[in-house]
Amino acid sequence: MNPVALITGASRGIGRGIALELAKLGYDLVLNYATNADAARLTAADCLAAARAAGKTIRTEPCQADISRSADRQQLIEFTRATFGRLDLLVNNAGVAPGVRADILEAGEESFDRLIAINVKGPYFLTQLAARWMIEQVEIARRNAAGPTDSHGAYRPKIVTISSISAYTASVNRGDYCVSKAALSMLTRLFAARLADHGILVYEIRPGIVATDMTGPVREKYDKLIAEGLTPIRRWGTPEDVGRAVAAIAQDLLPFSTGEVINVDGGFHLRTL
């Protein structure tokens, strides 16, 4: 039986990169998307191809849901339960940027409310639902050998949340985005502390400047900054870079860590003189 991962915002960008890396490991995948069904189907097909190339046989199931809505979050968990009967890894990846960048002295509440609903409320309460189910599965596995097992013979669930260097880097023309990403850091700490006794490990992955649709409009700006040394590793990050970090967690390579931040930022977080 393959382990199962639920990835939010999986149709493109970082979510797609994560899905492809997990497919290579033999994970069955629930690929959540909000609106772009065609992109989700393409990602599903590409994941199947990536798995075959790695000698794995997997299932991929796209699932539409708006994680800012309570009913949709519940439906996403129920879909995963009905389709696969288990959940080994939740990846909170879905997120949005402000539609218009605005100085914090001028920015309005509509954009703030939208970003908090999708970027914070969504993963907070989806994690709550997933954690409850994971605890159920942990208890079943502890009581008898009929509980869910992975390829190592044990059920070791994990939760990963994708944040951003904006969690600690002030951008005064997109304060709502920075606040939402900072909140995800505390989400990780809270759930890590609460779930450790159940054997559920929780991580934050903090990407830097990654080439996606979201960063497309500022490509020229960051090309120049990177060339000038903004990051010690002088290149853009890729969705695959983030995917590989998730893959390391998925393979249980960090069994004595929880609540940890993994920077995938080309060294941006370093302070040098």
Ligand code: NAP
Second form
Amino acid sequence: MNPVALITGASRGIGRGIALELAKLGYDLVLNYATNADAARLTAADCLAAARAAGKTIRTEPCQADISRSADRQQLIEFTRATFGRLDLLVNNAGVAPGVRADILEAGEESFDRLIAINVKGPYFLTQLAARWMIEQVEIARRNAAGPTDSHGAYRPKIVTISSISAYTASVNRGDYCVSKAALSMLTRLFAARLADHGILVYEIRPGIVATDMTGPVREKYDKLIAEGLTPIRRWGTPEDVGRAVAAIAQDLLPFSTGEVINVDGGFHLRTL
Ligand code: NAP
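Can you switch from the form predicted on its own and show the form predicted in complex with the named molecule instead?
Below is the entire complex, every chain and molecule, led by the chain shown above.
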């Protein structure tokens, strides 16, 4: 039986990159999206092809859900349960940037509420739902060898949240985004502390500047900054870079780490003198 991953915002960008890497590892995938069904179907098909090329057979299922809505989060978990009957890995990836970048002395509440709902409330309560189900599965696996097991005979569930360098970098023209990403760092610590006794490991991945639709409008600005040395590794990040970090976690390569932050940012976080 394949392990199962649920990835939010998997239709495009970083979520899609994560899905492709997990497909190669032989994960069955629930590919969540908000509105873009065609992109989700394309990702699903590309994941099947990536898995096949790696000698794996997997299933992929797109699932529409707006993670800011309670009923949709419930339905996403129920869909995963009904379709695959288990959950090994939750990847909280879906997130949005403000529609307009506005100075924090001017920015309005509407954008703030939208970002908090999608970027914070969504992953917070989806993690709560996933964690409750994972605890159930851990108990079943402990009591009964017929519970969910991986090829090594152990069920070792994990939760990964994609935050950002904006968790600690002050951008005064998108304070709502920065505040939302900083909150995800605490989400990771809280759930890591709460779930360790259950054998559930929790991680935060902090991407730097990654080429996706989200950064499309500021591409030229960042081309210039990167060329001038903004990041010690002078290139854009790719969805695959983030996907490979998630793949390391998925392969249980960090078994004595939880609440850990993994920077996937070309060294942006380094202070140099
Ligand atoms: P993107 O290309 O804009 O893709 C966003 C994804 O999230 C899409 O799959 C979208 O679905 C989905 N989504 C948006 N709102 C949603 C909602 N309410 N419910 C469910 N899914 C929703 O963004 P990205 O650049 O890949 O970013 C992915 C994550 O990485 C975000 O959390 C972002 O903050 C973070 N990040 C990005 C960068 C970067 O430089 N790109 C850097 C650091 C962190 P649809 O296709 O249906 O719209």
